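Only one chain is given next, in structure tokens, and it is the form predicted on its own.
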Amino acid sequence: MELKITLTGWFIYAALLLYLAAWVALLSGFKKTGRVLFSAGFFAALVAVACRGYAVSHFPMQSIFEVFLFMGMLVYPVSLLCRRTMLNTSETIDPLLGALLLIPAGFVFSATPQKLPPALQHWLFGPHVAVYLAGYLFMFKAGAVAIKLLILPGGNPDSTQRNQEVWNLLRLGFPLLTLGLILGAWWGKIAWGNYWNWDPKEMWALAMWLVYAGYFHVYTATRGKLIRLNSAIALLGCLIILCTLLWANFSRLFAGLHTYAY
């Protein structure tokens, strides 16, 4: 464990408090209570990546726990559009969501600064990965929902709601991670000189990307039927996201171009 003694640290649990007091507040049925005190945790997250960067001197999405804190940051505006976007979406689960992806920042990744190596000293360095953990995100609502179908009892009025929820969020976050696939092609021919470089981490990223079309094709052949085999298929797809987030940094199994990001 390391606590983080430092301002970045004391908005990254200022954040944590703030999103769990969220999540019991909307828990416990105080809907608007617990609006002001996600926005309020995510106002103290927005602080903490922006101390971060003034720190660092670069867009804070370099190490895994700058990773981390980035998609802590960020879950609320990506709860924010899916209430715009989306109807009776699982609002409840969101500020949860953001509290633990923020412990992982707040008490187990190093948060020592990193220098920038020369491949990440490029434009498309940001949008890369921003539109990967926007994307990652909605994936990990989906998962949420998808663990709520696997436990609800078959014929439960409520499934066919939720099964068309974890449809409605894979299809945002679906682009996203498609984008992020392209961005980091481009970027792969400027920075090495190939487009695709067999990469354990773009491995499995394409795995990823794999896994939620598959989930797409299921689907539609099946008419969103299966309900509990497309919850299986989501809940794969999170599984993976956290293997390309840590497995593929922190393996030494295999040598690869993306060993620099911790």
The other form holds:
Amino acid sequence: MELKITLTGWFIYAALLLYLAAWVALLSGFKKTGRVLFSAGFFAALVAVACRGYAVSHFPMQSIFEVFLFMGMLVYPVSLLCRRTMLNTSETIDPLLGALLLIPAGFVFSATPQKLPPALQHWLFGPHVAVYLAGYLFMFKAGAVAIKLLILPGGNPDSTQRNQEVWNLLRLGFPLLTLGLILGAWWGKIAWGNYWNWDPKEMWALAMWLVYAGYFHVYTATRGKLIRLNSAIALLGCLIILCTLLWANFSRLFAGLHTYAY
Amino acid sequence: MIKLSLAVKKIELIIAWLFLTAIITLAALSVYAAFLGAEHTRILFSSPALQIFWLALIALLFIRLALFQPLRKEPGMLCMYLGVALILAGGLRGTESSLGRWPKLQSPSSGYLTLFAGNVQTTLTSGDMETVSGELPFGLRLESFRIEYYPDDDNGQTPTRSFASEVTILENGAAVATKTIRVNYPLYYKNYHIYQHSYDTRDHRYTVLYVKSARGLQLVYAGFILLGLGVMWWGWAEPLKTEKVRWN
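Would you generate the structure of this protein in the form predicted together with the partner chain, following the form predicted on its own above?
Shown next: the complete complex, the earlier chain at its head.
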């Protein structure tokens, strides 16, 4: 446990409290209050990201602390985008997702600043990581709906609509995961000489991409009728994201080219 | 006629299942490979069995496109399928393996150059820095090697900020150009990319450059562009167009 008594830290805790308050408000049916609190939380998280970026003088997306903070900030824009573009999407879970991401950033991960090694000094650093993090959020949101679907008893009238929602969320997020792979490959070619290095984190990322590609194929082949199977695949995707994001970086099992981010 | 369409349907179904099986196999293999480490994974994925798998996958992508009319009619899908096929084909073309290598091409695909100041080198070595892996069609001479450190941090450590090698390209002993190579800024000459790989961490007496042939790279990049455009078309433009997803 590491408390952050810095300006960045205070804004993280403020955002965390606002997100939790927003979640409670949305759960209790106070839609407007919930949305206002959620957006206030977002601004607090945005300030925290900016403070961090200023303190370390680079894109704050290098350490796992920075990655979680950045995702905690991105939750709101992703939620807003979904609310604006998708019919019948649930937003209640979003501030909770933001809070769940900010808790490890605020209390668990170390915020010791790290200097950028030469390989990370490239403009593709920001876009490569940012598209992945945004993509993960769509996938996590879909995962949350998939959990509900797995819990719901079969034949529930809500199921078809929620199943469609998972599909829509994954379809919006999948291009981000693909762009993450492509930008990473392009940058890998520039920095290391190969667009694909068979690095453990790359293999996890490929497995993740394939699981979601598999989801779309199964969904289309069965016309979305196997709701439980579809939901299980969407959840498996989330599990692999966690492996790629956390396990691949923390375990010595997966030491490789991506291990500067921990 | 009915019999024929039934047969086509059956083939379509078989191909769809084969395709899904390929995706599942590859996903499982990727997870397994994550535990193997990069070097073993590279060997595994360029083994003859996997080379055949890649070729079969490319064929399957085209067969699917040929059989499923709806796939061809969706520009996003079409681009994605072609993009993946191009990436796989380019990847095969770029590897050392016998299957992917055109018989005419004898130039080395990749290797390392260890250069001391003033020293001219054309011989590439493999990862162990000893086994010779090929000869470059031109020479490189190290003029100077520079390294910069970040100022002391609170822990008294000085991480590396950048390192760079100034090299001269030589053709039949004559200097052609002098360039600086540093991490993220490779040198491109005669279909080869030359990268700043590492250096003598003790005395800074030599630099290690990584040389990689650009063979197959254009195919891969074309694949990246097609896949990227295709996935954005399919995931973002198409749903907005068909109003499954709407800006409101």
